[in-house]
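One chain follows as structure tokens, the form predicted on its own.
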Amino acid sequence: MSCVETIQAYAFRSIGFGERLLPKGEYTLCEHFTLIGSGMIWNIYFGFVALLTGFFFAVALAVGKNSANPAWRKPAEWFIFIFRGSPLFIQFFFAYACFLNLKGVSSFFDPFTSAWLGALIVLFCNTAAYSGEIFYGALLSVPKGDIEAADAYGMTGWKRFRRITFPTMMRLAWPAYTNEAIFLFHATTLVFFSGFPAWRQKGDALYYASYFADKTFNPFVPYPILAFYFILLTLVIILLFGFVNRQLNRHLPQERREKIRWRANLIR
């Protein structure tokens, strides 16, 4: 099978299109790159959907934690504490066990035991908790002078939050939030090790990298390819978030503009 035929056969195998059986035999570099790249579709899906939905929940958590009303503040504080205080890997296993028990109660929970929904919910909660703490810190750092100026112009409530507080909070939080986005996409590889099964071998990038490593007894080919794909994905995230960061800071003098500095999350 030529490389072009391999790409046609396996490029979208992870989502159910193409050859049903995994390759056997020589395991060429083209097969490595194609199948691991196919699995990246799932990693991008998990990261993109969790980041998009988690963003709005994170803003709500930050506002709730900053509220003077304990009915809003305490649930937000405990949610952030629980999901930041426990390892993501353990959260996957607890969630799967919980969904599995609920599945026995009602068929409504059947999709929750699948990775596409169950693992996504865990990633959503985890990134919302971390992002919520980032936004909360930025919310506390909003200059009081900005709030006082808004009050002087008669802005209160939602209008003040939408036009003054929220844009300033985003501008202050965006560099740290970029690091959270990068880590979230890296954390999607943990789905393979969690209890959520890969249905009909439709796994993520690490699933296929592990397949090649097991078959060839040589992890030094598939895992560097996996790292290569994630480096490319990280560069794309930095470029996209860097563009947003420039838009958020475009009204400031050049010397006062926050620059995004990527830092690895060594401990989570």
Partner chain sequence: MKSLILGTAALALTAGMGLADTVRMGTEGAYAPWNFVNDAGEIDGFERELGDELCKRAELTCEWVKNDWDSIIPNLVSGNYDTIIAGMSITDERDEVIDFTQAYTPPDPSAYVALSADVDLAGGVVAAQATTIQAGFIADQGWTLVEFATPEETVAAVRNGEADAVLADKSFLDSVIGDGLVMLERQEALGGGVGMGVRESDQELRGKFDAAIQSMKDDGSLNALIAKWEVSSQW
Contents of the next structure:
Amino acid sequence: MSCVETIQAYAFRSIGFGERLLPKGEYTLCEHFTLIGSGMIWNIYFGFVALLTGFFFAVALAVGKNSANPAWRKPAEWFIFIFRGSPLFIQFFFAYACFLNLKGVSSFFDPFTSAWLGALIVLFCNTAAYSGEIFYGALLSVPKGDIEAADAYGMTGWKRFRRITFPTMMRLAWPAYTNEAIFLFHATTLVFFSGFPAWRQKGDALYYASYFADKTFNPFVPYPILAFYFILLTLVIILLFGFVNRQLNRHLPQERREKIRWRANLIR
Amino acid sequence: MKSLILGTAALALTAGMGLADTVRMGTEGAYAPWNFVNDAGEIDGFERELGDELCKRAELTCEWVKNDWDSIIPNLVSGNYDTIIAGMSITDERDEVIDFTQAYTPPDPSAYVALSADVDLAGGVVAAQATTIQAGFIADQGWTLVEFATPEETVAAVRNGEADAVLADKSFLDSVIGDGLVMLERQEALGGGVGMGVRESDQELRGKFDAAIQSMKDDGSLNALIAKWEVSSQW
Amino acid sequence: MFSYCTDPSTLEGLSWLSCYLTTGKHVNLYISVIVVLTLLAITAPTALLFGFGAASAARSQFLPLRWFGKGYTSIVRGVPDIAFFLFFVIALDQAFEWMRHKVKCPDWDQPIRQGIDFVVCDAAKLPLSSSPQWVHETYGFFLAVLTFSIVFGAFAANVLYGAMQAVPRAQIETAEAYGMSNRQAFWRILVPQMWVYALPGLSNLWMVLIKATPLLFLLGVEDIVYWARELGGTKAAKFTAYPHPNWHVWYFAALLVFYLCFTKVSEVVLGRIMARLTKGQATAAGEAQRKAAA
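The block above covers the form predicted on its own; next, return the form predicted in complex with the partner chain.
The next block holds the full complex; its first chain is the one shown before.
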């Protein structure tokens, strides 16, 4: 099979399109790159969706943890503590066991034992807890003067949060949040490695990398390829987040921008 | 000429030293009854007894080492231990990378376990441990395959209805049936017998173990050991 | 362990449990807790050292050194630790053996790579194949420490680099005004002041490091999670005196409690260190501390 044919056959194998059987016999470099790259679809899906949805929950958690009312503060504190304090694979284990039991209760829970939903929920909670802590730290560092200025303009409640507190909090938290995004994408490799079952040999990049490592008994080819893809992905994340960072800080004069960057670096 | 003789002498000397060295036996320690960790925390099982006996017959000092299954071959070829004795079936793919002694057990068929004996394999979901020969076989058949990281999870999946049946080595499944689980009539012959893996560059060691296995086959002690641990059919 | 444990099948309730929890296998679990804690205790300072080296290199005037510092941090940070662990230890081990081989057996004429086999002379083996098992385990342990330190050193370098940048420029300028050389300003002014900026990032890294310990079994170290998985699995009466069904839930629940407690203790200790470091520093928190005391 030529490399173009391989790409046609396996580029979307991880989501069930193309050749049904995984490559056998030769295991060319092209097959390595195509199939592991195909698996990256899952890593990007998990990371992207969890990050996007987790963002909103994280903001809610940060505000909750900062709240004076214990009815809001306590649950937020405990949620953050439990998800930040335990290894991800234990979270996967308990989530899977829990979803299996719920499945017996109602057929509504059927999709929850599949990775696309079940693992996504765990990753969502996980990233929400980590980001929530980052945002909370940033919230504490919002300059008092900003809030006082808002008060002076007669802004209160939601309006003050939306116009003043939230943007400043984002600016402060952004570099640490970038790191969290990188960690989250790395964590997606654990989904099929120790957590959720792989159906019809549809798995993520690490699943296919270990498939090749298991067939060729040579770890020095597939895992570095996997590493290569992740370095690329990390670069893209840093670029995108850097772009947002510039947008967040574009109203500040040049040297103050620098300052914010240093300051924000110490939150996480 | 003199230096040449000296060279051979040195070579003979190092070879002699090689004999006195310990042979490190790599195993997984998580695959009862073949090899597992007993209550005392030591490696136990069919292969422990077999390995100790083989070392005695080949007059080698042996030491047992545990290694994760996924990296058991890379660590052998990298020289971290000298043999693999871990219930490893002799397959063509493995044989290309490492060498095997002759098989010490006949091929162990793979069997299915399900909640009822009349399960539809082709239309249902079949579980297997990820990246095993069984997983490859189910994929080849075009059935719906679901892979779990450990054998224990595959059986649990059948119990809780995630999968309709599980395909695994018969000797392993023998220990899990009962309590609602039944073994199907149908069996598959996958892979060859089980042998000891050695590095391709280590033919001397392979020869010694080969001879020791042969002597155990000849005097019937191997069959007795197989019967004791119920790992497979006898020779 | 206890005298009444000779026939566990006759025991029940607490006495059964007391025997069960003191089998040799469980002792291995307890030992692994110590191993993991020791590993963390050694890895943290080593990774900090690597990070400090890389961060200083990244600030160096000397271009290749700067490239090395930046390259190391960005590449290693880009790779998921799990992917790194899956091939790096073997590579590291082979690299060490190859170097020893070059030194100890200069007149070896066979190739090092024979097919996929990696063959070095007997004297170059690390550790020697004749050495006892504990030497092998210790060696494996240090390989794991080194690998962990390399990975987390890259993250630490990132944090320390940021912290070095965060020390107000005016402080360095003052040092220069007093006639300090670059080196003096770095060691006497920058390094003592950067820790307060680095600590939040480093504490977070410590939390991530704690949670990376379940990956130790990939590096050949039998950690708590490995033993919990092993002990929790279904045990048939044929192979053990303590048969039980699948108890993973209980073992993992115990692990959960262990990790949560560990996190809590770390948070408290790190909070104290932060309070101490903040003392007398020219930061908002330092200012607040001063006011509170006054």
